[in-house]
Amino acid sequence: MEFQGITGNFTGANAEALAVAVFKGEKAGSGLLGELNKLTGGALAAVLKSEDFKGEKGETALLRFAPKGKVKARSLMLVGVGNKADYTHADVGVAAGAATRYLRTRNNKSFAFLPRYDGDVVIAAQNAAQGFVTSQFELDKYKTKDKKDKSVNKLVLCIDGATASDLKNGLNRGQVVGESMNFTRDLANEPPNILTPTEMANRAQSMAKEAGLKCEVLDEAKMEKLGMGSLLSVSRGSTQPAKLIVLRYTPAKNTGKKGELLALVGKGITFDTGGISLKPGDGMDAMKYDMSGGATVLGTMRAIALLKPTVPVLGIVAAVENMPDGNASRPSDVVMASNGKTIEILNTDAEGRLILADSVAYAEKQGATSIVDMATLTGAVIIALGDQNTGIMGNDQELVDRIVALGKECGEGFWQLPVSKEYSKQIKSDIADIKNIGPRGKAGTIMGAVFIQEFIDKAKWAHLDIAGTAWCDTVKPHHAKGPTAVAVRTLLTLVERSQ
């Protein structure tokens, strides 16, 4: 793909197209409209007269520039971007994606993006360049005809005005975020019988060593070594041993406070059967999405390793398989975690939080200070929060605030819940420390929660219930249906505004 910024006139750019940003009920005055609608013959104003294009987010209409005019495009794309007064930097990105999908249906290999944001021009730039990378993805990986295999390979931003350095770094950052992204939505998407636990292991290894991080990859025997017996009763039923990736991020400079360290921790369940406690058959297929959790810390920390913010950060994913077998653990097993609580299994398919309660004690020993662990864990985020919000809790409330500040910058949004002590009472077990559910019906997102705060110390702490906004079933504008890679944006900002 490739970038170029024009902080000049938008009429050299050398793009088969120019997409302009459209306000809702905006008409072709005096500005850029109006010189726009003389580019074109007085189109434009007849098209928004007419109100066959009202400029709602998302909305596109395709214009001809007139013949031998001094634009060097040959069509005008007009997207919408509601509300003049409600328009955002991610606003950009969501325009810029909505572009490149529709253009490239039309064969358009390159186009000029006018977003007319008057905010920073760095994050613009960034949104923009994110967006159309990322609204170049699609499902059809393993499709061997019929593939949506066309692109747009060259995007050209127009902000009048700027310095061609602020674009040239906005447009740099926004590939990598978009990439990154991409590499998220690559992972969840993956078939089952291709990504294992230990091919999941295998391209963080990879990944790892073309960004820059350090890889440490546990075995079951490692783990067991650890005491993870919560996490390794999960994968006893699977033939595919677990495995727990250990990323690590090291700036040349450290300019954070002196021994803070955030860990980002990932639910990386390649294929969730449920275990034991069977799921339905019906829409079983989805549960190769159990590991978007995992993908989301694996795109955060490529991100970080490329754009080298200078603060650390740690990185784990717990890979595993829950299959039912004759290994399997059963509903009433006892096992230890290694932060020696025990723990009663009442319903093997509760097996995200098993494994995230060894995922983010190892965390906190590995010296982690702040932890958010995110994961697609419950149904009843869905039911209680829909595909909109992300449910967000945890123990520190500055922590869980800073996420939803900068989710609702990134577009992204977060709905917190409580995790009060009068829910941790519901999960306490008659045999042993803790059991893995609590009452039927009632609270279920907040019981996984609380469930995984039993196995924090003393680190700042926040959960992230992606269940609901790790994929998406329908298409969009800007971006085809399927793995969404929420929350990449905001971990990653929240990194960043840490040095």
Ligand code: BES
Given for the second form:
Amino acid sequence: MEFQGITGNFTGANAEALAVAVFKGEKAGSGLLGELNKLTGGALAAVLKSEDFKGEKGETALLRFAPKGKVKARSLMLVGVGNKADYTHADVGVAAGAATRYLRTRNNKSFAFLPRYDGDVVIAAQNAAQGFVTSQFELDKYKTKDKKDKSVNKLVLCIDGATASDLKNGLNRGQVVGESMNFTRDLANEPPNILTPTEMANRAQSMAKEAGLKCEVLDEAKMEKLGMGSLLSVSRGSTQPAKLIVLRYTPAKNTGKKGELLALVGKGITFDTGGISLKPGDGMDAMKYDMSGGATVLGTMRAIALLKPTVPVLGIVAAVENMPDGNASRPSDVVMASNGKTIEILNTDAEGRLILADSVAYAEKQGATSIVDMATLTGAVIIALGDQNTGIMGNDQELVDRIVALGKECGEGFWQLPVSKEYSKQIKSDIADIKNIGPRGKAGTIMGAVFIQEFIDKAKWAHLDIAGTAWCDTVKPHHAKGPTAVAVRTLLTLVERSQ
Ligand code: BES
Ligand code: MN
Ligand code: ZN
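Form predicted on its own already given; the form predicted together with the named molecule follows:
What follows is the entire complex, opening with the chain shown before.
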């Protein structure tokens, strides 16, 4: 993959096509679009006047440049970006992605892109490159035929008046972010016979080695010693042993507040059958993505390691398979977690919270002062928020507000649900300290959160329920269907803004 930045006139850009962002209702006029109009011999103005292209978000059109003009590219692609007043840097990424996917199907290998974004150049370039990289991810890894093997190899980004170093820096950052998101998506897409907990730990280890992170994998014997009875209760029914993946990023120079440590903790259920509380067969295949929270942690840690912010970050992934078996946990079993709390397991399908309990407690023991956990935790969050917003809950309003705001900036929606003592009361057990489910049909997403909260001691904590947002069922102009790597961008930004 090749990236180039052009700070002056776009006409010399060495690419097969030129893609330009066009705002809603725009006409050719006298500026850039006027210049392009001349180069197309008037075709651009005609298209903009017609009903063929209105500049709506995601709209596309392809024109030809007049032969023997001064522009190197052969074709001009229009990418609608909607109202100018609402144009964000996240939209730059969407537009770059939409252009990439469109040109790819026409077998273009390169294009120059004019995002026409007035804000920060580095951020615009980062989003353009990230959109370029993530738009080309496909689900065809295991196809031996009919692979989508066409790809666009080169992006030339044109931002008038930018400095070459800003462009280069932004493009490089965007490539890292995009590749890290694709790393997350590849994991989420892996079939569960291939991505076992052991394999997930192996992938984490080789990623850590490449990116320069410390990686430690705790096996079941070690977890037993640490008293992680809650996590281990979930892997009992599987022949695949559980792994607790611990990644450490330590900056050369720490400019953060003294003693502060952020931990990212992810649910890595490589397959969720429900266990003895077996799920219905219909749609169970979707549960290969139940390790998406863990995959997000790994992708975010990869980006952090390569972009080197000046604050430390701890990454923890509980990789476990939830299977029914003679040895599996039963509804009504009681186990003890590593913080000494006893849990009555009333539904073995509420397993995500059981593995996160010991994981967040471990993060805090390792010195975490802020913890963000992420998990495909509840079907209820899909009913509440669909695939547009991730459910967010937490014990620290400032941390929650920050994630919501950064999400908006990055083009990722987060919507807060309440957690309060009244809800916590509903998971009190008759025979143990707590039970792993609340009252049937009531506030299922919140019940998952208040359960995890029982294992947070002093840390600031936010919980992201990504069950609805980690997978997208439909193809979009800038995005294949399938895993989304949701929250990677927001969490990376959270880390970078705390430097
Ligand atoms: N992994 C599922 C959550 C899920 C369900 C994600 C459907 C996507 C689609 C989780 O482990 C689970 O099974 N949750 C149960 C909790 C219930 C038993 C309290 C659920 O949501 O039904
Ligand atoms: Mn489950
Ligand atoms: Zn699950």
